[in-house]
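To begin, one chain is listed below as structure tokens, in the form predicted alone.
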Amino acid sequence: MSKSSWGTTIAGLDIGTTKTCAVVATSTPEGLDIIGVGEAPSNGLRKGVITDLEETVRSIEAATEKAERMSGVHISHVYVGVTGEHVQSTNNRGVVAISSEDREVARNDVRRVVEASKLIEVGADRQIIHALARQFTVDGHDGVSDPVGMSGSRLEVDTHIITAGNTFITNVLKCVHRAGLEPAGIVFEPLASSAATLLAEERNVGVALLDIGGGTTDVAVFTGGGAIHTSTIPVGGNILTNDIALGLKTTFAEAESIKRTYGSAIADTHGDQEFPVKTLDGKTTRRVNRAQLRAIVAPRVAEIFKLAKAQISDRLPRDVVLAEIVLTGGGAHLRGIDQAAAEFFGLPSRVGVPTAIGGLTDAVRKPEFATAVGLVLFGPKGDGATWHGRNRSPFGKIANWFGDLWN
């Protein structure tokens, strides 16, 4: 974070499978204003996991340079989004005795009980990156959102705990550091996307967010105001593009263009409309209609929904009923995908775009910017967005700094 002519600036870095995005925001009395955005192609990741350090570093450098040029602000620290199958989640409960003589809950008691909830078995190759308080209980009275100032002798908390693989996190931090940046915090990407796109009412009544990126689909389920399940599916929009390329016998780049221009998840009145498809050598074209394209796209969309539904059904308590599906990420641009989701899940569905921000809203009010914008909204809150390092990597000092900053 740094200072601009407006106020404190905050930067988020979304290192995706298909693109890397940097967003710079500045604090104002009304909230956050976006003052800079930068994008660059990602060539060093596969399904959210880094496969080429140098390519990833170059993508980070290119995206942050563009954001700096637009904002006129030097970026030094960034909130970094992470995703991938290595990220896992569970729910746990912590209990402590209220420590003060007057039996009034203090901030320190809240920190202590959240720390107590982190006492779970975590493999030597994993780290806790989030411990999100869902609700508190004071002397048996549950459903408390903020217990500070309340009187009692026993404080309990229900938390949603997210862990990630040490190796993956170390490689991400290494790329960020080599790009000349320092991580201000680490955020599991669906939490960031949720912060940018979900309304408080949706979090309370029950909502599932599907963030469909290029290589992965992130899932986050909220009810009662807090997260109860988060996960990552190793399938995203790129698999649709691959299927189109194979089915229409064309290049990946041509298939991506076709998907964006003519692709649809539902049947429509334009099924007979034809469009040209370049051959693999690019020298000739042939005609294909949109109904043929939909026959390729729709089954893959249904597969993504099926995988998401299976995870949600397995992890959702029986007494929890969802009221809505929100789709975001670049995959949410597919025509009719919200209608397809409504039919598949049997719930109202909408496409989520970043809200509750000012500044360059036209530039970021798109589903593919949900994670990057969410990083600057979620990160500074300190809702568990920390790197609890065990000092097993060259980033031990950064790990300790994060602990001092947030704990």
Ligand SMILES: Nc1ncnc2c1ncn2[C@@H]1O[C@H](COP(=O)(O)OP(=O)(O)OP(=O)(O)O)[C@@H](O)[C@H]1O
Second form
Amino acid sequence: MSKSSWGTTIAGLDIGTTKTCAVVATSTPEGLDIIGVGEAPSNGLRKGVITDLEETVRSIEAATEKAERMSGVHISHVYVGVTGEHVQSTNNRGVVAISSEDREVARNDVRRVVEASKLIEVGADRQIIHALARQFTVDGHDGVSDPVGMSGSRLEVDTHIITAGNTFITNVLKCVHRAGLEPAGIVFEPLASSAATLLAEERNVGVALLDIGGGTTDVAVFTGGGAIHTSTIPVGGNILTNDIALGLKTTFAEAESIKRTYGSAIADTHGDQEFPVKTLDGKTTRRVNRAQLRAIVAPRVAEIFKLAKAQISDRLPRDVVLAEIVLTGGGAHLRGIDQAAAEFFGLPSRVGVPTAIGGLTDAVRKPEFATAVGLVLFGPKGDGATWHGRNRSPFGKIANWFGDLWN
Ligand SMILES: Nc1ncnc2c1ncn2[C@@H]1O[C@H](COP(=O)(O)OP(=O)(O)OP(=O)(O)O)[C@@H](O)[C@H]1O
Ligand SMILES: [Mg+2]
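Form predicted alone already given; the form predicted together with the named molecule follows:
And the full complex, kicking off with our chain again.
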């Protein structure tokens, strides 16, 4: 990182189904330091997709205002997280000839080959939001992580391509603009969560991240250092609350509180411990034990895992083996969920909290902040200038500092 670039501020905006979170970071010689975080309730989305513009704008304004107050910095540009079933991914390959006289791969050749990999049919109503290089091949030698400077005449790349529906993106950007902000770039949310929580070793060996939010569960799978699968499931932690409300015949608010206090994804020794549940009219209470609550929660958690597993195994090449599951998002707070994941997937599992950053880390050391923190880490790295707004970004020049984030 060049000295003149220290002190640049970068902001991320995670517009979730339950909360909007703005994070402001500043660049330091060591990387990035968080200097402000703002959170506000979000009621304008369903399953990760905006359904109420006004509500969403209000939520963005409230979250950014808090982050501005904490950091003392005016936020003008934000990297914005997107998710929802309209986001889809595929893997592709690009090939170019190295035409320079010295036959040495230059940065521009890398750009050209990634561009070449983006020549796929996406449909008029969709756009490519990421083209992530996983590995390069120079004159038939594969497994190259950075080909710049290598000699050769043919450069190939394997990329993970992510596309999104135009109207959904337009609506997100509309809300960002109406809240007085300029989008610096858009990022598919599980990539952000991964940037904040996964270690390079995990991405190399093979890891699946599940970000269990309120309305969605976002999935990202890495192997050999790069993303090989990303997707989103339109079910998150809120469905557990719904099930509890229906099962125990109580309000959504009471069910949410019960889930957080007594909920568990696994059988434990507290099964016969009883707790009071308010009836729907709030006038009386009934007693329920934790085993009864677990009988509602655990099957739903298993169902979320089953959907994730189906997507992952459908889309991964047979030879890809995973070594770990990492859980992020507010849903990862559920007691025993890491153990339930370990049993379900037959893999070591852990809850991921943002680590790849300095500064006010105490404020964000929770799984539900993985996406927002990851936006400031992953946003500037982006995907090689895919998005039309990127060229106008004042942060474009810092993209290369983080060039090694995924390599
Ligand atoms: N202690 C807890 N135990 C169980 N679940 C919890 C706990 N704390 C939060 N949650 C759940 O986490 C979910 C919210 O997570 P998060 O803040 O990551 O969602 P979001 O980003 O707003 O939504 P999305 O990513 O789906 O758009 C809610 O379903 C909430 O009930
Ligand atoms: Mg989220």
